[in-house]
Structures are given as structure tokens and as C-alpha cells.
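Shown here is one chain on its own, the form predicted alone, set out as C-alpha cells.
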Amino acid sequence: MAQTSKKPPRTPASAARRRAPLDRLLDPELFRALGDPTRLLLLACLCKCARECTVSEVGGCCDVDLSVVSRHLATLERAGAVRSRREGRTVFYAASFDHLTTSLRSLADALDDCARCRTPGCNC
């Protein structure tokens, strides 16, 4: 049950059951994508190309076998990180800028709005 206090919780505990826009915005399986070294280099790796890559070409990125290149980026396809599409049994993978870009910015609007927040009992 949601705390509905005007005023300002005094412990994280009593915070973490306030529900706020920033609790729908951290989302845990785009950060957990987001959180291995290898995921990342490949991110950026599709990001800085902007443009389709094939498993064999982003694998050029980093020193890792293809295989597990392959299930780094099913990973960051879960995550809307990337997308992909099939093309006979050639799967071709790209940064999916629209997601990235949008859940990062709300996030980071939601961090700002936080911070500069000081009314008592508001639920950022």
C-alpha cells in the first residue's frame, strides 16, 4: 500500500514505499543489459555503425566468440536495447535508438525533477 504522507519520508524504506515516476522508469532487465562490460562495447559498437550489422560483424568488435556475441545481443534485444531481423539465416542486428534514447531521457528527467524537488510530501 502506497504511503500518502504530506510529509517528507524519513528513511529510504519509508521512501521505497512511496510509488513515483521513477519507480515505472528504472527498468532492471535494460540495466542488467546495460551492465556487462561485452553488451556494452557491442552496443556502442551497433551505435557508432548506425546501421544493421550481421552477429559476424559486430563480433569484429571485441574479442569474444561468436556464439556468445550471438547471446549478448539476444540479451540487449530482450532488454529494447537492439533489434533485429532475419533475412534467410542471416540475422542482421541495430541499435535501437527510439527506446534507448526515450527510456534514458525519462529517466534522467525523473532524476532531475527529484533533485530539484524540496516540497514536503511530493511522491519524485
The other form holds:
Number of protein chains: 2
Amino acid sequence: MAQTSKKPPRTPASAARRRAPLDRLLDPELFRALGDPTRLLLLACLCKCARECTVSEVGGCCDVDLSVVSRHLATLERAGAVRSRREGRTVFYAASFDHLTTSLRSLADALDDCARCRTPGCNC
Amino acid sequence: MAQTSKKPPRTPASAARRRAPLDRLLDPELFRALGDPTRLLLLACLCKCARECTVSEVGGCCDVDLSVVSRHLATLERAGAVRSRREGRTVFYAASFDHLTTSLRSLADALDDCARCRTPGCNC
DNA sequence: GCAATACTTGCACGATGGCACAAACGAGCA
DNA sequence: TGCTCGTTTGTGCCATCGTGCAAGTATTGC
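Next block, the form predicted in complex with the DNA, ref. the form predicted alone:
Everything in the complex follows now, all chains and molecules, and the chain you saw is the first one.
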């Protein structure tokens, strides 16, 4: 796609950090996992809960079958949104705050770069 | 349930932004729109393109029917990821950098608050 | 061993989503 | 007016998704 160079490329202070390319940060799996209302409800529950929660506990926040909760949590874990820890017969889930915030901010940074960069042919 | 009296200290950067509750920021529509590989391809194309692009131009970046591109762009616009402008019979699309980065960073901030807040029952 | 608990997996079903193709729409132009 | 071009909408097909129910697995307690 043709690109013009109307504005000269600006160099923000944050550009000192090394950036990942935009394509790598636009991860369909993470967004897909966050694209379901029930899953978001479960994630929000885990976020607000000030501790690790069992599958049954998380399931208490929405009115779906426990098997559905189990599957949704597995999906969220595959996407890196939550992490799990097994202890005997119970599984504890917790929000992966670090991974989530890092992913979101890295993407925001990459988008900022793209918005500022006016170099023709630059892949950001 | 809602405890708003005591909040943990925030970093200066995050404190500068006004906070919305986590639930409001976990928008299924935006994430759902970003959850499809083809749509992400179109969005990435728009991001890297240093100008507004027509539907046909954006469609050039992936191998799907133009009608599909049109629908995908409409979906992205409904989610606030892109914006459009009609000029005669052509429609120009551009990435909504501001909206995207604001959404992502606000969510990251809210998640940070949640992660720091260890008050049981707090709704962050 | 046996039962209870905590969770996962198999399965069926309806809903939704992505896609291509064709047709329609609407603006510009001869 | 009729034509072309850029885009949208209608339609049908097929794959995937979300869900509940039932059965299975694994661990704990009696």
C-alpha cells in the first residue's frame, strides 16, 4: 500500500525503548478470549477478587454451568489472561495482571509509534 | 460491597488519567472485533498506512472478497477501532489511534489498580 | 474400599460468524 | 439517460462457538 511522507517522523521520548512490531502484538487469540461477555465476567471476577479463586467460586459470579466456567477459564488461560495452580483436587485461578497490562501497553505503544511515524514503507 | 474510601497509592503516570471501573472498560464488542485474524490484518494495514485508505485499498492487503472487507471495516468502526469518511462514492477509513490507545491504557490502568488493591470486596 | 468433592471431557444442539457470489445502491460522468 | 466505479446488502453455505447435561477422572475423607 502506498504511503506518503507529509509529516516528518517525530521521535517521542518513549521511543528510546525497543518496540515489538505491531503485527506481533495484534494477537487474535487474546482478543478472541476477551471477546465473550461471560468470559469477561469471569475475568472481572478474578481481577476484583483479592486472592486466587477456585473454579466453583468464580462460577458463582455468573449463571452458567460449572462445565462452561471450566472451559472459559481454560480458554482465558490459553490466551494468557489468567493462570492456574492445582492443589489437590481444587484448581486455583488468578488474573495474569502482568501479562495483561504488558500486552495492552505494548500494543498501545506500538499504535502510538504507528500514528507518529510517517516514513513511507516503514513497517513500524 | 463498594469500598471507595481507601485506595492504594498510584503511580504518577496512571494517576494522571481519570479512572473508569473495570467492568466498563472490559468491552466485549471491541475485543470481539479485534478477535478475528482477517480484521486484525485490515486494522494493521490501516495503522501502517500513513493516510486514509479506501475500502478497495485496504482490501488489497488480504485475499478476501471486497464485500467481506466492507463488512469487517464496518465491524471495526462499530467497535471504535477505525473511523470512516465518505467522499462522493468512495469511503475513506483510518485507524482510530486515539480511541484504541486510550481504551487499552485505561484498561491497563484499571487492571493495575485491581492488582494493587487487596481490599476484599472492593469493586475497584 | 467406598463415597463425596472438585473439576474436566464427551456430546448434542442452536446460534453466530466468516465467507463468496450476486445483486443493489449511489455518485460521477459522457 | 445510460454507463461505470466504489461500496454495501442479500443470500446461502459451512465451520466454529457457547451452552447444558451427563459421564468420566482425580483427589480427599470416612
